[in-house]
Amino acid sequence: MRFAFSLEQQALRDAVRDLLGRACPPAVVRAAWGADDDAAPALWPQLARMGVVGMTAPERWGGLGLGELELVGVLEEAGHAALPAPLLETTAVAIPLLAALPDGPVVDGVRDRWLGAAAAGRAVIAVGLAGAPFVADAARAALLLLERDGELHAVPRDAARLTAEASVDGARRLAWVDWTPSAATRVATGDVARDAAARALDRGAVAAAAELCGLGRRMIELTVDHVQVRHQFGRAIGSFQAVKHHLADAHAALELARPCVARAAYALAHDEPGTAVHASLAKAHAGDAARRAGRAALQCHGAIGYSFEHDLHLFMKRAWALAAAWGDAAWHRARIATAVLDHDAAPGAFHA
């Protein structure tokens, strides 16, 4: 068996990264924390061209069809990068959730109207699960998919009002979501809408983890060249012990979180039975492991990390936002152990 990526798998992220690195500098992510909520994120025509906005897609609507294996590269590097785009939301998440449902008036209206409009990068399709108080990206989104007592609903932004809450990262815009339920935006009921909002947290909750394993990368690659040119007592502050033991701890865990990652994106391409917990086992691992690099990078970067100026905030607090985005560590924990121990009990209400 081959534990490893296609060598096509691996061109498109390392074409994605290229892009993200001419692209999306720091300066770019610090200039998105001041933009108007609904401007457009300007990376998001040039990701559509290349074909990666509409990758998760079926063809008949201009996507690649392709599937989480493909996309979880992409999300490492559109998180190494603090992207300030929804690749999350959309491409991960809204898409497929929207391609997956079955056929239906309402569904194929949705759909032919909206999924070809989407992998184009003309529209963009934000989500919002039953639990979770805020919908990311929604005054930028033409479209919402939203659950409500058992039910999923396409509703077009403007059928829905909005209110803008503060975030800690300020280029993931938040907003409070109020809107009235009807039978024209109604596209899922009963088992068919429970089970597709269940595969939606399990594809944020991989999509968030892939993300965040690309932050942690990008906040010890940071510290690795801050610490070799930072000098006290005469030497490299990257010489002393106890800065190389914090440093090495953090790529121990995120080398840990890393292979967790992809191995549930095997099992969310396959819809293997065991998806649940190899997404929780994910996130749960991502978050520890970008928290840990957070906490390496502030402690040595000494008093200049915790400065708004210096470009160590603008990942640290996107890994901040994921870490809680989708279920925390805690929540997915309770979620394992429940599957584990507990077929029958309910891991509690998902909150994000």
Contents of the next structure:
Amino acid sequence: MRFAFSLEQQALRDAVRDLLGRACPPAVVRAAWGADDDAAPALWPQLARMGVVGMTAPERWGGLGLGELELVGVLEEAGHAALPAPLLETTAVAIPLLAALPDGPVVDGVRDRWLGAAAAGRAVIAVGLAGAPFVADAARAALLLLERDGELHAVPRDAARLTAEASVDGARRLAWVDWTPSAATRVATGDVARDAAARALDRGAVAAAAELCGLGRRMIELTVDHVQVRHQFGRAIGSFQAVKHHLADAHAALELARPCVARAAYALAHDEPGTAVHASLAKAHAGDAARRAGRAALQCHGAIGYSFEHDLHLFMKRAWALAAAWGDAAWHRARIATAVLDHDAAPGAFHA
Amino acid sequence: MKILVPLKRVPDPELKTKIKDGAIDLSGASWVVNPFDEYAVETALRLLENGDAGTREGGEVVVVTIGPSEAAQQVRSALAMGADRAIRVDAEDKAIDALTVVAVLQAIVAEEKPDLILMGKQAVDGDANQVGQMLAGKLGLPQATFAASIELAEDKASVLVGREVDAGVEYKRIPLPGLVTVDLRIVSPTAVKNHVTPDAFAYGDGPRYASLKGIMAAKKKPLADKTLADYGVTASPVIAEKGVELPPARPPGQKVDDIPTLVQKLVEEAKAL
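Show the other one: the form predicted together with its partner chain, since we just had the form predicted on its own.
And the full complex, kicking off with our chain again.
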């Protein structure tokens, strides 16, 4: 058995890497820190034109009908660029969640109104699951998919009251969402809602893990560049073992996390029974690895790494934010432990 | 209207070149489409579409490359941009020179009968800048080189090519069939006119990014694998690479205190004056 991404999956990823490499330099990420909460996401039209935004949407709504195996490579590149746009929330979670709901009058109406618009990049959809206190990108979303009391609701942004909440990552927009559930917004109840929310959590965790791998890779690249030109004691500091070992350890941790992410994507794409465990493994490993890469990067950069003017913090703070979102490493390890020790236990709440 | 675009794969020009044992070390090199050839693909697509509506207005873009099986990847990237089909003629990069390439392309042109041959002005690996001119000469076709702009006549019988020269822009109208080699500015926002895309429409600067849909569609587009023998050509290069070495290290620069010392050094040491 050959367990590797196909040439086509690699080509999709390379194409996004090319676009983001040219169109999303750190200056774009920095600009997002100062943007209004409801400003249109950076590069959204270009990404939509390229088919990235709608890649997970079924073809009947203008998407490409692609799955998680195509998506993780793209998300890793989004992480590598610290893309300040809701690819994770809209493309990786909201669109598949909405597309997979069973048909019904409310669901059909919501899908007809929003799925095509989301796939075309005209509407952002944000997701707020019950265990998460904040909703990312709520202010610039047109539609919010919200879980409460075992039900899923599709709430137009205008029908919700938002209170902005600062994130450690200034390019990330969080908000408390206050809203009133109604029959008109209810899109799923009972087992359907519970399963959809659980799958959305797994999708979000794997997507965040993929972005974290990209962020970690970028921070190591930045640091390798730095330690080759920063001289101390008459030599480049990268020649010292204390520096090299830091970076080698961080790199090794990332390389161990990436197969976990690929495996979890495979499990999601094939709807395997152990998907939740694979998702937790991926998120726990990638979160730890990205945080470790950030620590090594900060240490090796020395004082300049702490400065706001240096690019490192743009990537490090995104890594901190995503490591905590969609369940942090401790929560995911606990979920793995529960699955290992008690096959019948239901997953508990998580904290974002 | 059929447009033939020959393209070559080259080592990624953004990566540092390594020299080993008197030759450029290409082990582990990443390969890309020669940038000028990519501009030619972009130009061909712009000539055949309504850029404003995002619709193709008929015509066919055929890309051709001469290279090993791995070169299919670069051809696929042109197909992903929007080219319709491709031909790869199998040959090792080192086994062919410009004349061999011209002989193969001559045979392909005879078979395909394109209305326009669009190609990069040169490949950025060898920088020879020979194939376009020689091919037009061998085929007896009109040519316009280093195109910075191109306008397809309404009757599609000719193209008006703008070439940037020292004194300004020189315009040449060549009847079709003909051959045009393109320069960097051909992919600026309004450099290509075809009387279909509105004149006011501005493309993005540079060649387009392949869409994900285009990448997936490229896999299903026809790619014909041929050999040199299929076109009656034998690889017998008249130009051979004898060796590659870096230029000698330059001596360090000097700082001088004043203009007279500078002039003195230019005269006595550099012998530049």
